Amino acid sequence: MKIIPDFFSVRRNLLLLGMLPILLGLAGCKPVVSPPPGRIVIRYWDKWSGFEAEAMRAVVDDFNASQNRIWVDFSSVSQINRKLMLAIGGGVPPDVAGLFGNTLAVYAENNALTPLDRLAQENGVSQERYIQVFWNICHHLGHLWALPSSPASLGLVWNKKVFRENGLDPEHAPTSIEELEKINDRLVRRDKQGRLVSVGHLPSEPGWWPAIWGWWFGGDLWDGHHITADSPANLKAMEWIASYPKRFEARELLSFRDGFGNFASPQNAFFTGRIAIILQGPWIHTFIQKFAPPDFEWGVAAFPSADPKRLSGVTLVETDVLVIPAGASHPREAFEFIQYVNTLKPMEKLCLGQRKFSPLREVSADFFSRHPNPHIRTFLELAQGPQARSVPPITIWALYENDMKQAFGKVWTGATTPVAALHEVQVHLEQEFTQRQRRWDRLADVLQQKWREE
């Protein structure tokens, strides 16, 4: 399948496709299995390493050895976006990949994806086999991209042992940013010297989604047509952003953190109690058993918002996704293989070895009994749940995203005001979407009816 003219330059496919040869020799390190004789070779890459990939390699083995028809090599691949993008430009793409849901837009748009459609519709593949969010994930432009793999949510995750220890109950979350704020004070804090030693919660630790925090006051990034990032809503959420700095002075706040450990270490923050409650995803349990105490104690719940009556549960819903690339050799094989992952069995293995939910509905008896998570079905409740959310399904969500974090930080060290910041990417954002939709619209036409017939 030929992708559209501008999505290298000319200059630039040169120089890729000239180092096509090295990139997809380094494109993964695996196991050398000879396939058996007579089956057709199903070429499989993910950006999953460590235990996450071993768990699809589980999956994978099973598929193998289910019948007699189809091999899955499967490959762990670091930088899917670009080597994948190169081999899809080169015309050796891989049969099957594993990808990112936020960036179905981007490959779609660019032709370089086989639309799934009329392969799910012959293998009865339907919405009503996935929770509704997942399912939406991987469609765009009126299409089926993808089908999901292991899917996530955030939550609230609080520390039980410091509520415990400054006297508040151990078992309740808080249920609105009011109700936070109240115990962010009463966890505050110093030294003798007068410097912050801990606080309940910090909007900047981790500070990995700082995009999306107008959901919890009501806001949205895109409406359906354009960009709405200095809406009402997402400038409320920058003032709280801002109370900070106010409430604590940015230096301050910059020292304090500067005291944090890596993430991925015992000095986490959060491990160590100078942060009580953070936003993070079922993944968290993961770091807890490597790098957290003995004793810790946590719970997860529902982020609060600003009014807890209006917006109960508000989550971030994301999920891994296996495609078929433009130009794939074998797309009917492929696409029989990533049914096989979409069902009931196999996806609980797949989710199970990677500490995370299924996207299915349908769920087994034993599933949450042998889960390494106690908190697993929380995370799922809240995928289910009216007020799940995934991101804007637009090829400029890299740059909404940067921007975003960009005023954040502006706004966090008192750089700039909240409607400054926002205005500023408001602006940038509508001219860059507006570059891009030209783009798009000379080319729709085309490209929908090509999809339609495929």
The other form holds:
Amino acid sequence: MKIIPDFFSVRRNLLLLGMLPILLGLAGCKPVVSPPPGRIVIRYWDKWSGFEAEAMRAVVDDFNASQNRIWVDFSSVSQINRKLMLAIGGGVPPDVAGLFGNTLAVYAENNALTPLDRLAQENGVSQERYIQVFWNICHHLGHLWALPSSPASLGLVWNKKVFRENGLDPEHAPTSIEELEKINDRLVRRDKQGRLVSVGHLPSEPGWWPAIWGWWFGGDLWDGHHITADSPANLKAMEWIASYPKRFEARELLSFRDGFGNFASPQNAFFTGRIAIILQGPWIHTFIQKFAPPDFEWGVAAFPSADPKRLSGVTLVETDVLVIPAGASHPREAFEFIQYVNTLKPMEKLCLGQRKFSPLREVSADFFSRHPNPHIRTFLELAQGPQARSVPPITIWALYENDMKQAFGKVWTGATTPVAALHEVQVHLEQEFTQRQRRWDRLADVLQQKWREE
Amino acid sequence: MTRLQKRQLLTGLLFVSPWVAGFLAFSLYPFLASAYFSACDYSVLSPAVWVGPDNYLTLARDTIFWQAVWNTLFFAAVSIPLGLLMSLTLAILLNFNVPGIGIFRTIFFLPSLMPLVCLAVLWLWMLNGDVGLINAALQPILKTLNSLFSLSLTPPNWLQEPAFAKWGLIFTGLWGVGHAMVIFLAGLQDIPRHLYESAEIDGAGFWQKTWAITLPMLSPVIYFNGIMSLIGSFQVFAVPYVMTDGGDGPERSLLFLATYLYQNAFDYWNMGYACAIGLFIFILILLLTLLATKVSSRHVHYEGN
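Can you now output the form predicted together with the partner chain? The one shown was the form predicted alone.
Complete assembly follows, chain above in first position.
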């Protein structure tokens, strides 16, 4: 008598085997690749997903194949800031983590990172290798905390087709705020009911950097010691923001903005021509390729400033960075991997895959010709320029950004005056900064001593 | 205590031990720890430094915190009665014995099964100022009002305007009344039929039966749902968090206590302050629950009594 006659039959097993890829596909899983025996396993978390994660995965695979001592286990981790904080607090951090450069200060001052000064020195990693601004971003309190992975800068991105259709020179981008507003006025279109159909530029679209508009007016957010949110130049920028609800109706602006689709969609207002000029980084190329109409024509230039003679080429530069969290099990091996990423070929492979430029001074002869983004050189030149700025290296940056976003929102709807909005930000941030400074003063001596010894 | 009683006690304790262990590790310890950290300057990764009442004094001066308190109280004060009224009305209607009642009950319950994030994304579009369905429905009404009374009313940008943002969120919350509705429905079906029959013999109509029988008999269930809604509305987090993309909404009109706690703990590295906010929420909910218990003691009728 057969007890389990069919279960182990060849036919059944073949069927199950055939279904395996389908089941794995349905589960969204990839077969787990186990590290070869005898290797030191480095756990690496990064925030990237999609094509950006795939670009790094290819570099990790190359590293794993390039030697037989270390194995990097790469994971794409969402909300990495929170998860990394908890992992470090719990004593089980990854060996390498990919963060945004603007979070280094808060991680460093909270004793969450391993200083890399000694490892960099031992391995000959120095400033000469990098574009200065990116090397600077990786430093805080006199220590090196990270090495760059993929950087970016911001520029004015414009829709040439819209310019041409409205009688503007499609090859000429505005160089001053005044010129930007003249173009803006020419591009305003309304329907029969008088509702806005399209405009030239809105500072609220896509609205990712509401804190830094003052830079294009000669302002700054931080003078190295103090918060300067309400400086005269920042006030000028806020007055420029306040001019919008005066020219348009505040409610009309909100309604117009509400009609835009998601940024990553064909309904993106820039791709549909409802907005002709935006502030964006090199990644916009990927979104244009994916979501914009096939005949979409675009250009990149420096974003115009209030004073083009004095403030030409102002841009925000930022970089993703690789760090070794405090308490990592294999810091030396982790640094070996980070250093590998920061050599010419792997870095270019990563940056080509992520459609960005390289943070390294040296670039292969064919890097730009192989690069899919036709405007990548412009973004690089902006990052190398004298007006390239990064966000203040302070622990309250997240709060600063949020407060400025609120101030922007209130001024944008005409709910308050620029002076009142910035004064509120200044007072609140000064209190918060003093409090954080007190925290740092309590820890400074002990931590500096510890970092010098590491 | 006899040997048998000791054995029974030991067996009983062993049976409850998983719950006791879970309570100690995951409820009592975190509660005590957060009470301690609320009196510390603490960022999770740097050592906690005792600062006494500093965090509470800062809370008292923090205008953003008080705005979050106001937003939370407003949301609770409007959404709890509105949610209870809607779920109770639906439960009464769905308690009628009509053909296809099972289908109707399912239809009204289904939206409450929707994950909160999906609910938030769906309502982001429903409440869209330009292409949202809510405004599409409002347009003809406002048009009629405008022509009748020479007004110039326009539909709002729900989640962009501070005056309307919380209302938008309250409407969104009404999609989740299915759970309370099912509990009301169970309570309604538990009311003895003979009470209605006696009332009918005495000539009572629908409203008299509702007022004199349904509501008093349902009062423990109303009380339960009320307390649950109270706790839930003070913990509102996921929907506004998704709707505002992790932010505070226009002019911080959608910043609630739970969001402010989360921001301080994980965005601003201010865990000590976040713990103080957490303790404040705990005490607030406790006081309001005690108040609700006290106020409702005369109006809640238990069958056992």
